[in-house]
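A lone chain, given as structure tokens: the form predicted alone.
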Amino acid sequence: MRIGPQYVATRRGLLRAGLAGVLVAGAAPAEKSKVVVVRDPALRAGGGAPDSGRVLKMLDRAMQSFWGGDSPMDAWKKAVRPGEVVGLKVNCLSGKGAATSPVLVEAICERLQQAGIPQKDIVIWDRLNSDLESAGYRVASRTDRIRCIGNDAAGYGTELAVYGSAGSLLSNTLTRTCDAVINLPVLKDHGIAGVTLALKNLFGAIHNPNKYHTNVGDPYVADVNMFPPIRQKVRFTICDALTAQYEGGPSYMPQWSWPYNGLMVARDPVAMDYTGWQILERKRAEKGMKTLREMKREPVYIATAAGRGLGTNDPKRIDVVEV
């Protein structure tokens, strides 16, 4: 089913939907929530750029690890359906460099169209059509090939989506155009918020996320990932942890970059963004470099939003397997 763009949020909805998010999280206690890591040392053998060939098969791992299967065009073929129109929700604030990976797009792309959908029913989204560009992007708006578009250009709705603390505008391309998304945020550092990975990354739906960066981002975020065109179309998220940066995010700065050389995946957006921080925590130890928390931007909304019923962010209900 799908959701225009003049959905609000009433109050008598909010309730069922937070009770649900009660209900779901307490249904079944002992379940933990997965997340696949997948790295490959020998991703960038000429010392460059990523590989195309190896980031296609440690997508390959990614997927089949996760979702089962005795292929990976089996997981991909569990993940979506012909039919839908499949929207690919990348991070492009940064430009190239601390950007999702036109590289994985394009895998993530062949894949898609392998297990049904074809070249009409996919969307690159982000913001801006600029930060597209910048990224490595080409914008597309022709509906019979995959289309590369910004909010900017497709608009958003005329009507507030409310949750808490949040009111924002959804982007036309999620309420109107796509049935699923594939959340694709990167694994790094965010000046303000801590981290910015699967539920930050969704701020690029809003059309006033610069008002949702105080407080380090709480409870914002996770109550922009309350709003219900949100929590029904995401599917699952792919972190692209090819190049990973622990600090001076979001802006690309190369000297805090590293080729962490890995692929993420999860349906827990909570438990993603928890191991994805102390990814990146471990790194600024090595580094000898103060925890976020000291520096006083622990992304305290990854609590926040596991208490709306998003997911866990306890290590003890977090599967991490590592393939």
Given for the second form:
Amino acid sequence: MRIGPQYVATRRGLLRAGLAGVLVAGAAPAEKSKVVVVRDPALRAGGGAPDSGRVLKMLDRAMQSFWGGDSPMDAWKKAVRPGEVVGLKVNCLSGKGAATSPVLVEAICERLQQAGIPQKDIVIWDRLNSDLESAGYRVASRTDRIRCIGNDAAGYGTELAVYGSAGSLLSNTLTRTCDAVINLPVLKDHGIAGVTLALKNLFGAIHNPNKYHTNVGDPYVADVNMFPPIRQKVRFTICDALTAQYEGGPSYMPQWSWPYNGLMVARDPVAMDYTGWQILERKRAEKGMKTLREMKREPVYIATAAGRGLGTNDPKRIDVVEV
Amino acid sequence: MSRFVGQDAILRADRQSAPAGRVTNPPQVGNLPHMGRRLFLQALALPCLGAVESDARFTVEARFYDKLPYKKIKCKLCPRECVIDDRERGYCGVRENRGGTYYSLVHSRVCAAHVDPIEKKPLFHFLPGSMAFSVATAGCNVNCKMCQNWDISQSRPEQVTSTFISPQNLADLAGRNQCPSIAYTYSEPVVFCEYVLDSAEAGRAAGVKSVVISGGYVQEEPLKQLCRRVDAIKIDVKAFTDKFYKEIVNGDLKAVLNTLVSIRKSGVWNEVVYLVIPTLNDSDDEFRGLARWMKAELGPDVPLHFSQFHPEYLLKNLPVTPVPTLERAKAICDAEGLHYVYIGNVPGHPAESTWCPKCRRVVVERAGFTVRALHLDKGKCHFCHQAIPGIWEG
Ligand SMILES: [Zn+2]
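Please could you give me the other form, the form predicted together with the partner chain, since above is the form predicted alone?
In what comes next, the whole complex appears, and the chain from above leads the way.
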């Protein structure tokens, strides 16, 4: 796995967290950025909603393939460490259908607990309580259980984070509550920014995302991801590709959604975004639709993010592992 | 505020400290639900609403938008023309698509209210020495890197503490605080346009004027409606290059110039402010270009204020504008034939005063935001009877 500069910045934090071994093991610069894509054609036994047991199994395969180890639990123990507060940054703005599936988040919470993260140290979060609820989550603030909270309730800090063209206040959940964040975007199209995947999902951590959609989100998406708390705390991404959407996003448009029946895991958000973007382009081509470039919404922020050192968008340096 | 703290204390603070346009002593934006201006509003003895409280009474259908297929809408308030999906907001952050209907979330949702001298807006040819009941809601349709009120302009309404002030209440408050005008200011009145229109109408019925302090990034139709209802508009021309507007403002110079021409045609009193930022918009060519454009398109009598920049928000790396730079700007524009060129945010500078263009004597003497002497008789120079354009009497 390629270690981009963001991991240099996070190195001290990871060392403190006892995860140095992970980094050292993957530190050879020649190595590629790994993106694991797992699919299960039998995910929807009855043809409807994904089967929760199969989602859990698919998650296990994805995690083990990405992190290695003899068992899924070995993999989780490489990803997180007891004592850490782990945030799950879901994507709920568009409500049910185009949001991170609760069935996936349940599976992640189950494995986190088995890996030694108690309920009190798990926080599901997004921008608004109402967004979370519209996606099927129940807002919960008791600190002895799994918390589920919007930034509107948790608040934002007072220090302006500034990088390049972006200046924002950051969610308290990100900066104060969480030690590590697992980024949980959805594989989908975005009518302004082209696609919304790992990088764009972090707009949910800032107080002014509406300011950063101009110019197809470039360079704003990349710049927001350069804010130190985001670089330091977002540890890896599990992209919900159970149902994917190739047009009409970010709102849920069933006519342009399809059961991809998959999950993707990566630590490099740029490689994740590039890979997910190509999946959406292939589906668009299959449906006879124009490319995002032709639609004047090519997600060029992905290349900008690569230029910032956040990861790689070079297909020769991305190792897509299909499981 | 003045009724409780005492007018003198307020005036002293206002007239001496904050730069023009800035909310005086803005509290830091803090944690929800206490982010923003609770203290500020408590001083007005108005109920304050936390961010998590219901927004129903602030929510009115927006007046300027088109409905599109798939529950999308296209906003027609400003030239940006945001196309917005269901459940999403426009660039301004204060207007939201709910199921294919577009709503303003900031009608009567006041996050800053203050009694300011009209000179602080600045409007120099409009009821000099009077106070303006000044209000803002959250939100803005541009994102200037030098914004001095970014904590409200770049926030969403639920991220700042607000209070409900209906248009009628606003007109009453202005009257009770001896303010002959309401100023819509601090953030960007274009984004709370519906509230401005309704309040200006309520104000007129109560004998209170309305003034709009804006960046001028607005479409023709809402601008026309504003011009029909308000008494003065101050427009910030933030630079005279497209580059600056693109890189520093995220706006469009041409649209702002169109706005100025439309205001001129409408007959509404208009003044222009240009914040001079070292290295970014302080070239002779720009000052000369602006002066020539103004003289040709607006005439020589529209007041032009060159204001001193103070490092703020995303431009903290730049210094305060040197006074000689402001003097150079004024000299260039004077030479181009503009009649009323001022220097702002430099208390005590002679170019704060209004000079008669004919006899070259001071007709309105100012120090900071204080009017020291007024030598005008029914809008004419007391010494030579030259007509000085403006709205001098209420
Ligand atoms: Zn005279």
